[in-house]
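Here's a solo chain for you in structure tokens, the form predicted alone.
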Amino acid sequence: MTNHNFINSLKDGRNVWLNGKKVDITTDENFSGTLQTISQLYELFEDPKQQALVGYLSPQTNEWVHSAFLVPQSYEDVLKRRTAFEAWSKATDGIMSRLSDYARSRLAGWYANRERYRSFDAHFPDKISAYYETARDEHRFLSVVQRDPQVNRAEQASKDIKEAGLLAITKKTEDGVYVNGAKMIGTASPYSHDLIVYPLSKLEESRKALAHMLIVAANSPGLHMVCRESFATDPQNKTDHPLSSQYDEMDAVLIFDNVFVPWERVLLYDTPEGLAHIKADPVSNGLAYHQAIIRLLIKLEFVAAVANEIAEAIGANTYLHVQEKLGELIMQTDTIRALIIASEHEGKLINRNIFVPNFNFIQTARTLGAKYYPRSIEILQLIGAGGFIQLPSSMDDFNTPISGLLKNYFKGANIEAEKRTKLFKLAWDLIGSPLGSRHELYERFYAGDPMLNTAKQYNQYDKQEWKNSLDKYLKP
């Protein structure tokens, strides 16, 4: 799929609603600085220069297709991932989340545990082997829905399967199900081709109408797309607004009102422990988790950068304070950098021929990323202080008659006007502009409540080798 045709694939009547209106997300001004940067990310694939960095070739066609669909069979598979991640989160400095290689990473994982599945349903692994290779050769764009919509967060409130607005198929045929309910927060759902759906909670059987695993095409008659306000608020002013005008991924609840899904989309269904099974997959999770602490550690190195030029800029480096917080960041960079290199290198083989890297050390660093990001943003605002204020509106400001005074009055300790306010403005858009708040939150929760994740990890880990180091101590 080239950069051409991507766009154009997007231009299939799917139903994406923003400010009140059923918009066309091709000729939107909204999504058009997001949809060139996805464009510029698939060009790689037709550049010999670029092909073998992102993709191998497919088996069937021989044609360059993404990295994140490679199931890995050896350490050497893991750094070739791990390569093609860099390369699309260093295009995007790790702002965009949801790039695809997320959701394509988890696919590859069920693809490659695929025979763990045939017990729930026995067309499992064949469903799930056509539709791996149709989105790896055909470089599908995909997304991965889960939560719930917050209705109504008591418990005793989600008895209710309608009242709560839970996902639920509410109606079998020959030809597949009818799916009715909402779910959130889809990510790139607007841009996705296709979603991949199930439930994030533990069900019991009395509730196996919720218990699915659906792929839904992006413009399935009565998928409805509500979107957040978009966040490109002048998405051809890159210089005034950076990241804004190129990065904001969208995020939309997806109203699911009597939707068709054909069998050949219904993975698994009726089965709260399949569910559960799914959830788990040591493979799914560890390929696709093993890419979003790599797009963590290029955002925690691009916000460093950042930091650590607008102290050089207003000549705040030389103080001991700033040179401990600028150490601080670097801490943070080496932290999940270790754990990732960590994590390759601990890797083993499942099922004698996958190879899946170290799942503790990935969790670690998930677990860190939601203390980190919010902390180096922190630290962000306190270097630069009062100097993001002090900022023109504009950089046209610098074309009209007070140019000299503005050229006087803005610039560094070592750094023209210009410059400088371009570099706070960039600033300003991790720390002060709404793209920058949400992702803020983002980080925060993204991987679910840090509490309980510190919690699970402890609850989860090996003691036994700290019981027996005690031993000699504690015995009669």
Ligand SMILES: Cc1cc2nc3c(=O)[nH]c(=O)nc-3n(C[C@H](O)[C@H](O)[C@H](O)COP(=O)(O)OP(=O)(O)OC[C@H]3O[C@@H](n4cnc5c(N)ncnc54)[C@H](O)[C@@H]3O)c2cc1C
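For the two forms, the rigid core is made up of the largest set of C-alpha atoms that agree within 1.5 Å on superposition. Here the structure is a predicted model, which means the values were calculated and not measured. Numbering follows the first chain given and starts at 1. First, how it differs from the form predicted in complex with the named molecule.
Comparing the forms between the two forms, the C-alpha position of Asn468 differs by 2 angstroms or more, with the core used for superposition.
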Given for the second form:
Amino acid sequence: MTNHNFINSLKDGRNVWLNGKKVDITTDENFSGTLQTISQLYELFEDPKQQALVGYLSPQTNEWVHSAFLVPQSYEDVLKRRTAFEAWSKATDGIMSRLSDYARSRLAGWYANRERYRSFDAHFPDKISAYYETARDEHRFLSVVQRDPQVNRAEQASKDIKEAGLLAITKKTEDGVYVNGAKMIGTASPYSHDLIVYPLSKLEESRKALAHMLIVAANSPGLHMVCRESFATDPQNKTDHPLSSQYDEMDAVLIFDNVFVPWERVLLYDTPEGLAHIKADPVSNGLAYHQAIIRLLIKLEFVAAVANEIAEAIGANTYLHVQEKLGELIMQTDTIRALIIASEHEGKLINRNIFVPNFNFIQTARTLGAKYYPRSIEILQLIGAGGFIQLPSSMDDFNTPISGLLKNYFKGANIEAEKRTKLFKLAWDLIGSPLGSRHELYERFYAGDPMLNTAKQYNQYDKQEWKNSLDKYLKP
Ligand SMILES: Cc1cc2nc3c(=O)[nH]c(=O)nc-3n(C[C@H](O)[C@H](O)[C@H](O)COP(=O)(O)OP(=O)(O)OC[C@H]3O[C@@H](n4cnc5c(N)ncnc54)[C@H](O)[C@@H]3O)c2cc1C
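Okay, that was the form predicted alone. Show me the form predicted in complex with the named molecule next.
What follows is the whole complex; the chain from before opens it.
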């Protein structure tokens, strides 16, 4: 897949619903900026100066493929993965988080650890190997969708499967299975090639129809992707909406209306215990969330850069409390960077040949991100204050008869009016636009409920050393 055919490859009859109609995402202007951004990333694999930065040579085809597929066998391999994630994320300053490298890392992790699942399905290792190689060599764009629709969380585990809208296998044939139900939220699903679908909830044996792991083609008949409203404000206008116009990662609810999935793409079925292992897989989690925290760091660095620029532009950087807030942003980025480095240094071999970053540090960074990002946005607001509203509606206002007045009244402490306006428009896209609000919600929840994640970290922590350290005081 090259940049030339990525967009064309999405012209495949998929059912994407937006604003009351089925849309062709390859021509719909709400998707144009985002698809253009992804196409440019595909271009990196054709650029001799960039190929080795983002990719490695496929052992099958000897062509450059994304390093997210690289199964790390050493510390150096993990660093190679990091370099690719940094380059990929920097292209959008961490704003686009589901550029397939997260889902590809998940897939690489399950593939690497495939023998673990033979006892749940003897065909799992062969099926995932075949799909992994295809996805890697065809540059397939993937997304992961796990969560059940939010109908009634309190009764979800007991309610009738159909009534609760849960995704179940409803029929099995010689060729494959049919599934019905829904999933939320599929970020990037409308422009993915394949969706990796499995449940997050813990399942009892009696609900084994829900316990499946499927690779669903995004153009499967009966699969409907119902998009939220587009935040790609004014897609042709990068100057007034620099982020929204180019980086809106569309989210969708997926409705499966009797969708057929062939057996070779049914990786697991009817196995609550197998699915519990899939969710907790240390290789898949380690590789995927290593990507997620690298992307988080790039985004926090971006917010810090914007906050610093704004403080300087309005002369607020001279105030002690503003310096303290900017210092807090530096502490955020340094903390996440240190946790990334620690996770890599303290990685360990699993199955004697897969080198996985240390998950304790990764999950700490991940959970801190749910607090750090909303706080970083709050700091931007506290520094920029009313300046976010002291803006002309469009940069075009600088081309009107009153441009001389604008140049005088919209300037900053050390910055001329047009540049200051561009800066504050960029910041507004982060803090005040629909895209900005979605990002705050995303960072709070993308990895699951942060409250449950933090409690889980406590519950899984080995507390014996703490106890031992108190023995000298508490032992009789
Ligand atoms: C922008 C965005 C993009 C996303 N993209 C994806 C994606 O690509 N793929 C994907 O799979 N998921 C995605 N998600 C979904 C994400 O995984 C969930 O939002 C997250 O797991 C939280 O679940 P929920 O939203 O269903 O909240 P709910 O579980 O419905 O929680 C609602 C409220 O109830 C409380 N609550 C719920 N259950 C419990 C409980 N057991 N104990 C105590 N309190 C409880 C919660 O704390 C919260 O206050 C995305 C979410 C967002 C916001």
